[in-house]
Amino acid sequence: MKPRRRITLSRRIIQLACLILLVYGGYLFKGRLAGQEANVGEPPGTGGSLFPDLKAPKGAMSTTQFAPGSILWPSGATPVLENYPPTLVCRFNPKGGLFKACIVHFFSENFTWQTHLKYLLPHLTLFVLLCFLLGRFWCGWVCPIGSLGDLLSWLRRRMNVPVRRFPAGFRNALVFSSYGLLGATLGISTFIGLPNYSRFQCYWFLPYCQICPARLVCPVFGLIKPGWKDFTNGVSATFTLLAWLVLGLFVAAFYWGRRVWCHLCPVGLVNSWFNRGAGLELHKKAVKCNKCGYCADACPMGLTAMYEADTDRKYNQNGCIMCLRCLEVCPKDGCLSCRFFGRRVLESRY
């Protein structure tokens, strides 16, 4: 049986929609990003937003101050808005950029900067709000560096290399590698934002956004060379060798599996905690369910607890992204369902 593919054409379709406008929405609103940009050393929230301007104050270290090329270089123009969504928007994008950055550098730049907390409240405050509205579906259906992966994925197929099977104890090692890549970079950011070791800041800051593989990637969409090395001192050299290393692994985790690098992924650990709770829901109705093992199979993820479900259940595991694949492949009509605050959006049907 050939399962049916209209949420995987839907969910591509909103894919490329949302590569699109993340990357070049910005270009849109070109006549509101003049005298925009912030300038280093004023106070937080002189925009006249009810999103403030979060920025850095007088002697600590900001992106503006990097000269092109250098590994933080930020390629990018000021975004049109100064929001930061549940998933990867990078700072270092084109000049097209819709939105600042992700959350993971807006925790990193702030802690060193010790921004107030009535500033940050604001964007704290719809990214929760984004978060609890659709957990991780943002990190199935809208982030350019999964939707890039997916790509990966379907050149692998196309190339007809076998998928590689990675066993549950290595994705949960991934995991909690990701709660030690994300302490790690909070734990540097806030030490490196002390009086006594500021100096430390033109070495050690954003420390993962000097690793992450998508500071590397984003540029290209906009024909604009990244900062591809640095090797200036042992820091930065250090950084730009881990860079290259781990935008081998992002390459490496797409192309012979699927999904792998979401695991370790910082941005969709962030999210992940809000899975529980999401608005959106998976729910099965175990007494439907014939154990072909489709849903297991399908799961980009590697997760298996809907296929293992013997009784009727919601299921919003940290790990998933809400791509609906297992809706889409279940041979049961009414088994699984996809609800949003309780109603039913969309149901498996043979």
The other form holds:
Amino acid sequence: MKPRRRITLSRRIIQLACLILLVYGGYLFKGRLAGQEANVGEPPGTGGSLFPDLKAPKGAMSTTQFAPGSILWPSGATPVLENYPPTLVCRFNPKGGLFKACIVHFFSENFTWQTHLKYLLPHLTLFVLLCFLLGRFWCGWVCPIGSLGDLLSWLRRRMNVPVRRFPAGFRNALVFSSYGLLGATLGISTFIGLPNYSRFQCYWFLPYCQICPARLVCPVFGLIKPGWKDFTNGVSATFTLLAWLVLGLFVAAFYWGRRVWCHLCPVGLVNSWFNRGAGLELHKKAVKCNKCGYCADACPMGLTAMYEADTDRKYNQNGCIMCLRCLEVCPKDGCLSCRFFGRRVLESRY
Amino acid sequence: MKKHQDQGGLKPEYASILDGFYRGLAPSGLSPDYRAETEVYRRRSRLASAGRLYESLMSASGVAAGPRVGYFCNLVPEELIRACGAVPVRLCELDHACARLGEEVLPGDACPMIKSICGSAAAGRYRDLDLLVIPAACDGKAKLSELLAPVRPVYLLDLPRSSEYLRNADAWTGRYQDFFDFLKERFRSRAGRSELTAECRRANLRTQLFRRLYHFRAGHPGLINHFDYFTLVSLSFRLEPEAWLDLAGEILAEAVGRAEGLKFDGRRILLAGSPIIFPAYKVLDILYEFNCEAVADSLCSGYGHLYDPVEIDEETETGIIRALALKYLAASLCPCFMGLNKLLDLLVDTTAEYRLDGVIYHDLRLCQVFDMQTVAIRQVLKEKRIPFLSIKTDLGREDTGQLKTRIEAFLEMLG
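Moving on from the form predicted on its own, kindly provide the form predicted together with the partner chain as a structure.
Starting with the chain above, the whole complex follows.
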């Protein structure tokens, strides 16, 4: 079995490196690459950078305004880079982290602020470019929260607890809910940005962040207490309870179901739109398949398309996180292959 | 110990009646002597190390000590048996003398393998085993679980008869788990995932070497001839993986050393269909006579027995058992498990990959399922322009002349 674990081994190394880089980036690079201090009220793009530092307009809510003890704290720290990569890099990382925030945070914030499109465009272009390059590779190999989840799965395997395999219907329901979460987030964010409704901003600002488990988990890396409860009013209390519920779901999903959580993650959802057209492709040579089902069995997202495939073509699924586990476990030489813009990078080999 | 009804088998009363009948059939026992055949095949081999190979057929070395579990078919995971400290022995056999004795027990139109097994059992050749494991693959094998019950305790491994992973993976895992629990209880073993992992690793080492040997044979036909090859696989039915590795490693090493500048001017074909097990090499003999080499195969006594590895995805006990189920059942080419798609893919792919001259389908007479799928294979291969010959035969040597004519005509047709 010696050469068979190469892909997983490299994946673990990259995941660990990314976890350290993305979460502790704030500690590692602060002072060398740091941007300017947050200066609320000035128009973005004044720094002369290619990627403008997006800021709240006068009078609007911003993440720099939260005090210790409130639910959206700590978020004030300046990140090293003002960019939004297609993976879950949290605004709530200790010391700001390497990148600014995830794409859902980006949308929520800027929909509320009604930031001009010309400031958003550079960020969006970079995001789309990265997505088209690698698809959901970002989820499988880079996302720090996914890496933590993999750690939970590893713990389960160590304890000899078998994985729960959820039916496709359940997983589809999660994806459906993910659309709901993203839609609600964008809807609320736009609504509270309207001039007459800005009074709601103090409680409804960044609605998805308020329940996202990354917000609760990330600060812990910097030994900072996350804003884990706020019962001052009905809205905050609801968000607090929801956040707890979602955190429980998150832990349970990763513990029992490997990457089941990733079906629900709205950042993963946005990435998944690019998966089918991404430069990174999975191919199957159907005639070589012996239908052993190892690929479907090993898929952390529970996808079976690769197993079912009967024709030679590209099989990039929306749910696929490009962990290449299927390719690694495939016992038939040359049956599954991974290509980058048509060029064969890896293929299954026993 | 669970009740006999759960494992398959007969009530003690009925079993003893049947046992009395068996003992009357072959009171002096039956121990076939293959010395003449071994000598023939040893002389045909081009390798010096083949001497040891054919000697191993006769000797009992390389077989571990411990309670012996006899099993049939390529659907019973050896790893589970080994993990419990028992020694698995695959009993599938094709012996003409035993089959003739088996005809006293079974109707004449039963499959030759079932008759052979029944004859062996009646002759008392299984009496030193501790347990018989019989998968309900075909109807014949399933029925054996009752007919062999008087001879030894029987465990009937009842499996859903379709190799569709999506529908059956959970059911298979459950059946294998039950089987594993039964074995643990029976052999007072406390085996868990570490034992299972170790056994899977041993089996995979064997698979790795087998794959190298398989690919080598396709590239250098004739050096390890098909007799050596099928004898090697037949030996893996009972040898410990290490002993087998030693034997096969020596053969492969010698062959690789002599591969330089070797020429083969005969035909290279793929052999598909019913199993071929020593000493039933009638078809191989005829092919050898016409300088035709079966360099690839899809038989459960060849490719199917050793080619597929266990790929452990989750190192939990359930995960390992599931991986075993996928190796033995999802990837199975057995016609009882509706694996026709896989078989066709394999035939088309292998003939293209190794540029083989054609496919010969070996059909043991009276096996319905092998017979029935011939039509599909013939039509598909015809469409793909792959020469195809289907031969129907049994264990006797009476039809040798007729087979020779047909095979010769086929090989001539290849041009």
